[in-house]
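Single chain ahead, by itself, as structure tokens, in the form predicted alone.
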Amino acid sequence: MHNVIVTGGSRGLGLGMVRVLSSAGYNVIAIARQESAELAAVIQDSGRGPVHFRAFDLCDTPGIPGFVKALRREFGSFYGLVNNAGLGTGGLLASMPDAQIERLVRLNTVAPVILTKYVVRSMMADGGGRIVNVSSIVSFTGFSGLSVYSATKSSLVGFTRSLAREVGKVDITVNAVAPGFVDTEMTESLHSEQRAKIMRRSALGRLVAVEDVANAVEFLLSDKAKNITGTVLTVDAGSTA
């Protein structure tokens, strides 16, 4: 049974693609600060592949070394990562203070770039892998008051298609997933008229289900997608079609 690891699988995104990747058959590793009762109803109540949470806050990069040393420990070798986690903080450049924009960039950023380096060493040594990204349509379409958010996001793109050409040689791929704005709580915040505005500027007339998106993570991760690398899959319900 193959091993994933998935960040920031307590809630949201993360959560369903913990489910669908349970239900596909994978041995699921959720990585998050906390466990939510909804991860433990899960856990509790897995798919086809059992589900473990591991806490650890990305933040801590000095600490990500041995986290993973003690994760291949315990699980053995790591068949696919999933680099969820992230702050979705918004706010206009000018009056963010600049403590958050370090927090931000060192979670979205650093954070997935460093844990990335010390899963794919062990997946060079197994003989391949699979990494999926998830990055987000403002990564390429621009969105007022997310500007550092989105430059996160952006450096994921550029980070999975230069990562995807050093380690293809060693049968590892590494794709990315932008979804567009999802069915969550955060959205479910909004008001009804701006809700409104956003399905009326997708094509398909609608907000993307988290499951959307989780099928994607498991389409990326399966043998279908083998020869599919250094790419953005686009999960928006045609919002910048």
Contents of the next structure:
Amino acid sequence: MHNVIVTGGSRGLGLGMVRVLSSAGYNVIAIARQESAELAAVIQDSGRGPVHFRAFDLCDTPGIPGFVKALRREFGSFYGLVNNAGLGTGGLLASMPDAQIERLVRLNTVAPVILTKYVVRSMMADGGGRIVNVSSIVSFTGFSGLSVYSATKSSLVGFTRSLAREVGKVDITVNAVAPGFVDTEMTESLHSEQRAKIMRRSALGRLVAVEDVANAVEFLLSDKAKNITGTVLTVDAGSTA
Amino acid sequence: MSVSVRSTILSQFEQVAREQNRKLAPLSDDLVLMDSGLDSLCFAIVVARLEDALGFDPFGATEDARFPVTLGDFIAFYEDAAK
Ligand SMILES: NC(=O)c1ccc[n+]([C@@H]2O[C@H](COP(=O)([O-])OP(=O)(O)OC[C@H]3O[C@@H](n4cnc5c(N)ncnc54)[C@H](OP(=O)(O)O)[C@@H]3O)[C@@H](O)[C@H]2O)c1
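Same protein, the form predicted in complex with the partner chain this time rather than the form predicted alone?
Now the full complex is given, and it begins with the chain already shown.
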């Protein structure tokens, strides 16, 4: 059974991915700082594939190599990695505390890059794998109050494209998914007026659901996507169409 | 111990060259790695496999690890780290 790591698998989009990937028969390893009640329920009653939770704070980047090593020892080789954990801190750049900027970049950019480094090494040794990075449509569209967040989400697109070139010869694919606005804890600060506006402006006249994003990730991990690498799959109900 | 480190390294060079369809130069201690027929991707695979086989990665451990020039240096690097 293929092992797939999902960071930020305890809530929101990550939890949805864990559910879908378990139903698809993967052995899913969900990473977050804390196990949520919802994830505990999924672990109890998983789909075709078992689900495991391992606690780790991804901001602890020096701890990542040891953490990956321990996972490898416990679970064996990695088939997939989904870099989904992220902070959505907003705020005007001019008034954003520097420490907050650094925290955002650390969790959203530095941590996935370092985590990928150690996981990809192991994939190289095993001769293949799949990496999916969770970006966002704000990296193409822009959104006032999200400049730092957007910078981190764009960084994952550049990372995806170049890494895809680097590791293609060892049969590792690297792709990104760019969700539009999805109702999760990250976006609960948006008020209903903004929500209605996003819905109205989307081509399909509705919002994207967690499952839509999770299905896109499942597709990119599946054998059907074996010849897709270095791309960004936008899942936004046509908001940017 | 050092014999097994050496032979593990040599067999990884051969295996990766085979998998990546590279023509491997005859392996001797004074072979310059850049002339070995393996490229940087192949070396990344070799180092990852050796970490699995030997349990350590001498390049990850040091702050400013320079990549060795010859095969002999490469082997010595691993043998020193194994001590
Ligand atoms: N929601 C949207 O509309 C939307 C749109 C586009 C892109 N995205 C992207 O989708 C991803 C998931 O977003 P979401 O809305 O599902 O977020 P969310 O509901 O806030 O969930 C974030 C997840 O990341 C984990 N996490 C946070 N900090 C962590 C840390 N330091 N170490 C390890 N895990 C950590 C959280 O668990 P713990 O707190 O327990 O650690 C949680 O599982 C993000 O990358 C986001 O940028 C979201």
